[in-house]
Structures are given as C-alpha cells and as structure tokens.
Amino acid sequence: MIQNPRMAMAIGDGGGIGPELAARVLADETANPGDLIVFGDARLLERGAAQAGLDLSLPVLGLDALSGTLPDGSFLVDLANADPAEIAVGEASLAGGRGALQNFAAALLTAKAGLADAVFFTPFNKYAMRLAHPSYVDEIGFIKSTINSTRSGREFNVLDEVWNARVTSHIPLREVADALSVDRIFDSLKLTVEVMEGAGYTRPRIGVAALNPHAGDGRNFGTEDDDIIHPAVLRAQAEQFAVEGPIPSDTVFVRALKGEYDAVMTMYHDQGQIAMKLLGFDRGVTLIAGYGFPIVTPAHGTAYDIAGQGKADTGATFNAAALGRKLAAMERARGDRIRSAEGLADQIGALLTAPQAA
C-alpha cells in the first residue's frame, strides 16, 4: 500500500485566499507533479478554483480510498466539512476554523501513519480556529495533541538567503523574559542544528539574537543576555556547533545577509519576523520541525481583504510545496519511519464528528 513519496495538503481557511491558493496548486504541473493528497471540501475547493479562474480535474475520493492502493496522481479526500454557505469570503468564522482545524488534523494523522512524508496547509486564521477550538493557541500545540507526540517542535521562517529560528513564539511580550533558560535556548539551537543539516547544510552557522538592546550593554539594559543567552551559546559552542551570539538584534539580520551566518536564532516571535518578512513577503517559508516529517505553509496569513478576487500572489506558497518535498525526500531517504494506514479513515472520520473542545 505504501508506494511512491506523497504530501498530505490541507486546505486553510476558506475565509481567505486558501482555497485560491490551493486550486492554483493542483493546477501548476510544477507545484502538483501528482503527489498530493488533499484534505478539504470538494464544494470549498471549487469555489477556489472559480475565484482562481481554474477549471480543476482532480480525483475526489472518500475516506475509504486511504484503506487500499493509493490511486496515481494527485486527489482530493473530500471531508464535505467546511459548506461554502456557510463560510462569507473575506471574513473570520466558526465554520472556516472548524474546516481548517479538521482539515490539518486529516493531513497530521496521514502523515503520521506514513501515507505521506510531508504536510504542506494553505494559510489559517487563528482567530477562526477559536472560534471552533476555544483552547487552540498555535500551530505547535495543535500538532503535538494530534499526533501525540512526546517532543515540542519549532517553527521556522525560510528563505534563500537566511533561515530564522526562534526560541519562543506565540506568547506575550511580556512573558518572554521569563520564559527563556539555558536549557530551553540549547535545545532549540539543537534542533535547528538537526533540522538544517536534514536540510543540506553542513554545520550550519548561526547567529544568536540578544534579548535587549545592545546586548545587555554589559548588564546597563538587563541581565538575560549575560546570565542566560551567553552560557547556552558556550554550551552549544563545546558541542562544535557554530554558534555565536548573543549580538544585538538590530545588526544581526545584517551580518546574516553579508554571508556571515545561515540561520538567526531570535527570542521572540516578531524580532525575527519583522526582518524576514521585510526581505520576502511574497516568498518566505513557515516550516514546523521536530516531529518526523516536515510541515510548511506560506509565511503569510489569509489575507481576507484580497480574498475572492483572484490575485493571491503564489510565490510563497508554491516555495513551501517545494521546501516540504525536499526535505520530505532526505527524510524518506533515512528510511527509520514506521508506515501503516490501519484504522486512519477511522481516525479521520472520527474528526468530523466529534463535538469541538473547549
């Protein structure tokens, strides 16, 4: 039943330029060579297609069709979940989160089961996902509940130039100081160490952000970079990473774009992604590691005041589909991953029944 290397896709909020930018997938021979398992409604993926102006022929299938021989070629699982009807383009809803959330849990649980070694989703509203999902808070803890994972993964921020990793992500400001330790910082320069050399770097460098200006300027503007920042960037060092840091925030970007550095390691979510989305709005990459398989989306959002109108810039997404693959290729390559499809169209249809949590 496992045959040739797939990618589960998820379609994102049908509020926004998700189901456009999906159609725009399955329809570019380049972004669909015919890998793609899709997870989604049929009647959404439709409607992205009209506002794409596609006449898409794809495959629709049922849930069974995850219990046999995959069938050549790309096509769409239709999980009849997300009623266009219900779904008002350009805004936020209970329905378009509902459909999101189940969408990617359908793609999680097909990856993990081996019929696929990537996942790639168009772009969600978090505050859709609330909507459905009370407790939803990101990406990260979504993924580690649906899978049951044991590990906490890391989002990063890709383009061709540099790399972004990040040592915390979706908390508030003020709780970032107090959620950095020397533990926390290794680990994640650890993983992106892991994950970078999956990607074809060799040893890959990295420059590590300072919490404060001026790095602290020798304790005047705080003491993280000193007593916490420093002593996990040595401690990397005796692990012959090549790391350095901490070097202050407002140059760091600076130095990585001169060649110094791959990867910039920031503290908290906006101080990288301010830099990044600046030098590639249109192409840069979120990519989530960590969990045995890669997950990528377009680093932007769902962009509801364009959504409708047919002019969702593919750039981004197009570079996620072929960043998952590339890296869904060297993960397969390893060969370590367990493949059984017994009992998924179960756990999928589980999903589309159950009530939401709280």
Second form
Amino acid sequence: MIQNPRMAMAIGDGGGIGPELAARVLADETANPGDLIVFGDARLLERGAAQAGLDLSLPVLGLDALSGTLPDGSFLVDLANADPAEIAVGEASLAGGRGALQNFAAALLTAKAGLADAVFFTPFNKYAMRLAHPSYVDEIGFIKSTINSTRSGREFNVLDEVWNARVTSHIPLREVADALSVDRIFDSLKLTVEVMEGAGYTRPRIGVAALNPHAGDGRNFGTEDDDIIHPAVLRAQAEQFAVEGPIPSDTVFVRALKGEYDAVMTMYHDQGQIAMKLLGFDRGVTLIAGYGFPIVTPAHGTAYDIAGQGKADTGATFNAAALGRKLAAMERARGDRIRSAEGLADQIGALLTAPQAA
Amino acid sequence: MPALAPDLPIALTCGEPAGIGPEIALAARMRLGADLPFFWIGDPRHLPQGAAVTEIASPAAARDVAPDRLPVLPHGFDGPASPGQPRPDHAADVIAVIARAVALAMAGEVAAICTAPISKKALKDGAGFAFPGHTEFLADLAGVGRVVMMLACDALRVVPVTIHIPLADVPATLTPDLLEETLRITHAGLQRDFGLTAPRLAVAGLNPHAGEGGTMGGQEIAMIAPLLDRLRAGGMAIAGPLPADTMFHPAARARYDAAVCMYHDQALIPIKTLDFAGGVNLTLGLPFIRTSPDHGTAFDIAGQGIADPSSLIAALRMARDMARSRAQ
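Swap state to the form predicted together with the partner chain from the form predicted on its own:
Full complex below, order starting with the chain above.
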C-alpha cells in the first residue's frame, strides 16, 4: 500500500507566514519532490499562494484519500477548518490557532498510522493556539497527548552542521539548577546520541555547556559544574560516547562552529537558543524526536509583522523539509513500523468536530 | 580631577607577567606605532627578549618615543617571569601596577587606562586579592559604589547586570535597585563616552521567552517591566523585557545601542559568538575611562609569540575613541 517515504505537512497559523511558506514549499521542486500529504484549509492555502504570488496546481482531496492506497505525488487533504474570513493577516486569532492545531494533530495521527514517515509544519503561534486550546503548553505535550505516547520526545535545534539539545527547557531560570542531576544529563546525552545516530552520525561528538560563568571558575561561581555536569560527562564517556565538558557556555558554540563538536548540550533554554538564533535565525530548524517519527519545523515563528507581504524568507523552512525528508528516508530504511490507514480518516474527522477543549 | 584630554597617552598595565600580557603589549605597539599613543607599566624584563623598549619617567614622555619602540613606565618586580607559571611573589606588584595606572588616571595624566589580563587565582594565592576581578577592584580604588561592565565589539554592546555569581543565585541577586542603577549608568556612559545623545537600550528577560506572560517565571512582570515603564516615563528609550533568544540576530541588533542582560552568559554568549577575538571589556561608572581585552592570561600559549593582540588593539582603540567622545 505504501511505496515511498512520505512526509505529512501541517499548514501553520493562518494569520502568520505559515500559509505563504507552505505555498512556497509546494511550488518548489526541491522542497516538494512529490511526497507531501498536506493538511489544512484549501482556502487558506490559496490565500498563502496569492500572498506568495504563486499559482499552485495541487490535487485537493477529502479525508477519504487516507483510506486505501495513497495517491501518488503531493496532495492537499482539505480539512475545511480555517476560513480565511475569520483569520486576519498579522494577528493571533482563535480560528487561526484552532486550524493550526487541527492540521498538526492530523499530520501527527497520519505519521503515527505509518502513512507518513515524518511530520513537517510551518510556524504556529502559541498564543493563538491557547485561544483555541487553553491547556496547550508546548508542542512536546501536545504531541504526546495527540498520539497517546508514553514517552516524552525531545526538541533539538539544527543549524547547518551543529545540533543543539537541552537538558531543561520551558521552566523559570530559578528552577534550572535544581532540575539538573547526573541522571538527567546523562539521559539527555544518551537520547541525543541515539537520535543523531538515527540521523546518520557515527559517534556524534557532543560538547556539554557549563551551567555557571566560566564553568564555575574552580567552584568560585557555583558547584554544579563540578558536582553534577562533570560526573555526567564521565559516565557518558564510560559508555564510549564522544562527550566533553563542562565547557564555558560562551565558548562552546564557537568551538562547535569550528567543527570540534557535532552537537552542543545546553543546560537551559536561552543558553542554546541565543547562539543558535543569532547565527541562523533564517536557517535554523527545530526537530522533535523520540516519538517514532521525526517532527520538523523552521526555528522561527509566525512573523505576524511581515505576514501577507510575500516576503517571508524560506531558508529555514526549506532546511526543515530537507532534514525531515532525510530522516524519513532513514526511518523507512529501518522498516520496522506497522502501517495501517484503518480508522485514520475517522480519527481526523473527530478532531474537526470535537468541542473546544478546555 | 582635571578633565581628560584625548591627546594624552593611554596607560596599559602589564597584567599577569606569566601570561600573554607583555607580548601582546609589544605586538600592539608594533602594529599601532605612533598613531595611538600608549605606554606600558611593568617590568621591562618581562617583555619578550630583544624587545625594543624606551623607558620613560612620566606619561607625557611617551609621545617622544620612536614609533617602533615600546614606551615603558618601569615598575620593578622581584625577578623575571616564567611564561605559564605565575609567581606568588609577583602578585603584589601586579596589583600595584593597576593602582598606579588608576592614580595616573585620577590625576589626569593619561587619557584612559587599559588593563591586560590578570589571574585572579594567582593574585588571591600570592597577595590575598579579594576582588572577583578587575572591575570590582577599580571601583574600589576609585571610591565608586557601583560600576557597570560592558562588552563591546563592532556588532554589539552588552551589559550583564549580574556577573560572576552562580546561575542559581541570579534571581535573588537581581533587585530593582541593581537593575535601575545598571540601566542609568549604562545610559549615562553611552551618552558621555560613545557620543550617543539618546541611547536606545534593549533589556533581556530573565526567563525563557521573557517569562511568556508569567507562565515560565514571574520576574519580568513583577519587577523588570514596571521598572522599565517608569524609566520610559522618565524619557529613556528602552525596549523590553525581550526574549533573550530573539534579540541578537542582525535585524534585532539594529534596534538598540546596548543590550542589558540579566546574567553573565546571557551577555557573553552572543558577543563571543559574534566576535570571539575582537571583543573589548570596559567599565562604565568610573571617574576615568577603562578598557581591557576580552580574554584571559592564556597561560597555555604564553611566551610562544603566537598570542593574538587584536582584542588588546581593539581595547586601545576603543579607549581612545571614548576619550575623544568624552572631551567633546
């Protein structure tokens, strides 16, 4: 039933640059070699194409396209769930947030069912998503509940040849030091090695960022670097992982860029995000791994300030598509997934009629 | 204190003699010649062998030294230095050289001071030096309560509000008083020493996404935003609190003259990533101008003649530019 690797693409927030970027992907021969199952509203995609000055010729199908044999080539599954009339360009709206969430959920369920090997989405806006779904915290939690996973995935940022993973993420800075433990850092390193090996790296080299200024400066500015991070690094080295650290966080990215490391493990959100976004705001990709299939998106947001003007930069979006496709091919080559469309169209249909979640 | 004249020479301290300070001082002079007058305070024996040196008796004499010779205001240490191995009995003299440069600045005999890197550990072990770094020591010598550390390169200026403390201590150390004084000193420094009549400041949040409406930490709403509102009402151009991860890419940087950050690495990560070698460390809020290269003693390569003087050269140039701004 399924011949080639496919990628499920969710159109992002309708008020932002998501529809425009989706249209640009679909119109580009490299970004769209004909393997995309696109979820969204046909009218909104049409608006995105008009914003980009493009004329898309994409088959528009209904949910029943997801039962039986998938059509060849890229096609849109029109969820008819985001009326452009209700979604002002350049603003967060309930309709925009709801449509983006439904598109994302549909793509996730499609990948879970095995009809797609990766999920790719154009930018969401968290505020809009919370208007539609007040309990929405972040992508990780939403994915977990949507596909009913027992595991928690991990977010990676990928910029050219440098990966970044972090031990803690969306928590107050005050809680970071207490959240660190040897086990937690070691587990993060182990998962990073697994994910990167899955992406084709052999023994990826990881630089581990220090928590404190100057890596604690010999315990003058904090003890966690000596007492927690260093032992975690030693344990990882004992497992034959190519890991070094703790390295002062103001130099670890510079060293990675010079080619010393394939990845940097940071202890908290901004420690990694500052350098990654500074270096490649227009190129960086976010990868969420650990759910059995990769989920990719450009690292930037909805850019409401330039939405609708046809000038959104496609660099990060095309990079995300390329990374998702590469990982999808590797995932397919492992060939260990069960793939069945049974019930998928009904599950997605149920998303569209569900009452607004509280 | 007399007004600082931009045509006076700059005093450069020797810093840790076992580090790269002496060799980069000589290299900077060879590179800059007479274009940027400065002199070195230290023991001539600590300079690389065969260094072309002219000893001077006072700062004013630095002007008359040939451009291919390093003017040195001698300060005798107890013996030569071994690269990479600081001597405990040198610590007191390293400190004395800094104090001497400050005294010259306070007396108006130099346009600015530029300090070469010290080893805090060597000074602590050898002389019981109790300051976390140059910045705090200089404030003490100048009798100033609070100063601000700024790091600057061509592309960016950053100010960390808290500096050399554990990350876990940052939230408690970050008080409204500290933040307000830091912003005021930074604002005044940009006006006085950088020729910016209406400086634009950008202030980072403490937490991810600047707390995202209080869901990832409350300091932005409770403390930072109200303070910034008050300062804005007083006429300062301040943006923030901004998510730290989206304020350093090129388009964002174009919107401000200095970024004020809540902790050391929030400020240091962007500037070192942008310009690893050329950054300058400077102190605002002192009665005199002080700059420094933004690197350490580099004991591992000291004495090999391979140390890069570009950050020191940038620091000397910035000191001169600041002195010119201040004189106008």
